[in-house]
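In structure tokens, the next block holds one chain alone, the form predicted alone.
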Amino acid sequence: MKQLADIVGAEHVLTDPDLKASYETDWTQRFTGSALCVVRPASTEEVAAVLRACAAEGLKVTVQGGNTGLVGGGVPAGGDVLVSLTRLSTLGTVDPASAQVTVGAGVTLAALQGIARDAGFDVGVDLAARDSATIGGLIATNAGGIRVLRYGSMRQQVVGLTAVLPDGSVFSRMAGLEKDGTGYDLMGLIAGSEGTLAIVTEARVRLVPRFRARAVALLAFSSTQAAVDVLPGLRSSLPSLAAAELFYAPGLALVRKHSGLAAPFPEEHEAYLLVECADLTDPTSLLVQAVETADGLVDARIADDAAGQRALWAYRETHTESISAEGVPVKLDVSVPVRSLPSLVERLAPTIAGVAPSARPIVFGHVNEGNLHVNVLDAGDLHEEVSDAVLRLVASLDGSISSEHGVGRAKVPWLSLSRSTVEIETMRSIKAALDPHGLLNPGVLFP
């Protein structure tokens, strides 16, 4: 401990159980572990020195960003050193020529959005946990969110990385080159590796234009199929389409119960699609036209002012907190080919009821990517059984057991449902090459 204290300062090596507690349990309250200590470095050099010290003593290391993960990947496995990156909070100056900015791994998404918008830009990734989710964590999990439709996941936003390898050596490529054909895409490999290959300490992030003119519509449908069928028309007629979010009557009822929001329509409907357009000029008229010609639409509300847009978004963005207010859910982030989305939704409830008859599934997601967030309340002690049933259903539809939250420790037993033996062994080989002693994030991705 003294060596770690010499590196980061004694006040940033936490050993007291009360001080460690908030780092040892994840946001969902489902995953917890005991860390030998919590270390809070403030620079790449300190991270490198910490890893060298841990490697010399054979100590395992778990990496944690904002602790907003949902698959147990950022909580200690047990007896390991937990490295928290929240002090890596340097905010660079936006470079307007390249539309890029350099930030520390501990910078929150909201802070990055703030400096980008002050400079006339925006960030391509957005999600509800923006106030606490950190850039390092977003890169480590290749996070998605509500703008993937337009800008892609976090990996597509990264044009430069500094990362510390398990032996303490530093990988740094921060020029921000948009074109670089010199060998393997190491930045792309580290992004999405869930801290198993290296610790990201700094990133150069590609920014996107800031579109101040927005229009938001909440569309009601009689089925998932109807909501999916309208999507191609919306994409083709709305070049400014930035988000397409799907949710259902049970989720809306829960949101209204806990938020006090009024019903969006006089009658309840089976499925709801929230769409947002963003452009340099007001996209409202194009959105109105697209809505008026949409087949299968039952009802619609359109907002072109900021207050009205926030009100419509609240029906979608308060899902997570409303679900959590009911208890600790089984949270599963999955994706299937969009054509299979209606089948997945139709089969989810009976599949869950087959193993947990009293459970309540609450589902929402990103329709363009076929990505659903399946939340199962009242599953009792049947978390594993519910997870197994849902993930096997997803696999039967050629889907992924993790769309944007990562595998973490929670989904390790089911990795083979989405990855072949050859793929898993290839990933193991890469892990062994960069981390031969298995020091980083033990139990994440692999047993």
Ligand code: MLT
Given for the second form:
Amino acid sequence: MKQLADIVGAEHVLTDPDLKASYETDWTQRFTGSALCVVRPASTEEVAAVLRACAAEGLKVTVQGGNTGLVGGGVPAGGDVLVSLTRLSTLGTVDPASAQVTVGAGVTLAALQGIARDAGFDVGVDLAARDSATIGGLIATNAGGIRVLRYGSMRQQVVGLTAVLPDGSVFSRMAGLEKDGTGYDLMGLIAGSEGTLAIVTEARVRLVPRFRARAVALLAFSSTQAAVDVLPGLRSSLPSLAAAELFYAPGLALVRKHSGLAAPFPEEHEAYLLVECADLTDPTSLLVQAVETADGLVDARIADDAAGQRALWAYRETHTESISAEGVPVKLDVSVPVRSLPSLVERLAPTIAGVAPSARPIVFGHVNEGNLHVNVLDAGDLHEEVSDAVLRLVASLDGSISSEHGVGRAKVPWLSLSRSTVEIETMRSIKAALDPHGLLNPGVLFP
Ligand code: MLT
Ligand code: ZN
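Since the structure above is the form predicted alone, I would like to see how the form predicted together with the ligand looks, so please show that one next.
Let us now look at the entire complex, which starts with that chain.
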């Protein structure tokens, strides 16, 4: 401990249980673990020295960004050193020539969006936890969110990385080369490795154009199939399509209960699709035209002003907090091929009722990627059984047990539903090559 204090300063090594507490439990209160101490380094050099000191003592290390994760990946395993990266908060200057910027791993997504927008750009990834989620965590989990339809996940935004390997050596490719054909894509490997291979300390992020002209529509449908069926038409008639988010009547009712929002339509409908277009010139008339010609809609509302758009987005973006206000849910983040989405939704309720009859599923997600967030309230002590039933259903539809939240500690027992033995063994070989003593994020990802 003395050695860690010498590296980062005594005030940044927390051993007092009260000071450690906020780092030891995730915000959903589903995961908790006691850390030997919390260490808060402020530079790549300090992270490297901390890892060297931990390696010398055989101490395991868990890495944490904004602690907004949903699978327990950033919560201590127990008895390990928790390395919190929030002090790595350096904001670089946007380089307009390359449309890139360099930021520290502890910079929040909102702060990165702020500097990008001030310079006339934007960030290709956006999600509801933007005010707390950090760039390092977004990269480590290959986070997705509400813009994947247009710009891809976090891995696609990374053009440079500095990362510290478990032995304290530093890997740095920060030139931001858009083309680089020299061997393995190590940055792509570290992105999405959930802190099991290296600690990301700095990233060079690709920026996207800033489209200030927006139009948002909330579309109502009588079935998931109808909502899925309008997608191809929307994609081809709306080149400015930037988001397509799905939710259902029970989620909307919960959102309205906790937020006091008015009903969006005179009548309740089965499924809702929130779509956003973003462009240089006002996309409203194109969106109106697309909505008017779409088949299968039962009602629609379009907002062309900022306040109206925020109001429509609130129906979708307050799902997570409204669910948490009801209790501690089983939270599953899955994806299936889009064509199988209606079948998944149809079979979810009976599958869940089969193991937990009084459970209440609340489902929403990112429809273009076939990504559903399956939240199950009132599952009592049947969290494990509900998870098992849902994840097996997803696997039977050729889906993934984790679409954008990662595997963390929560999904480890089910990894083999989505990855073959050969794939898991290949991942284990990579882990063993980079982290032979298993120091980084013990218990995360691997069964
Ligand atoms: C979302 O899309 O809102 C997030 O993934 C959060 C969640 O699943 O609760
Ligand atoms: Zn999501």
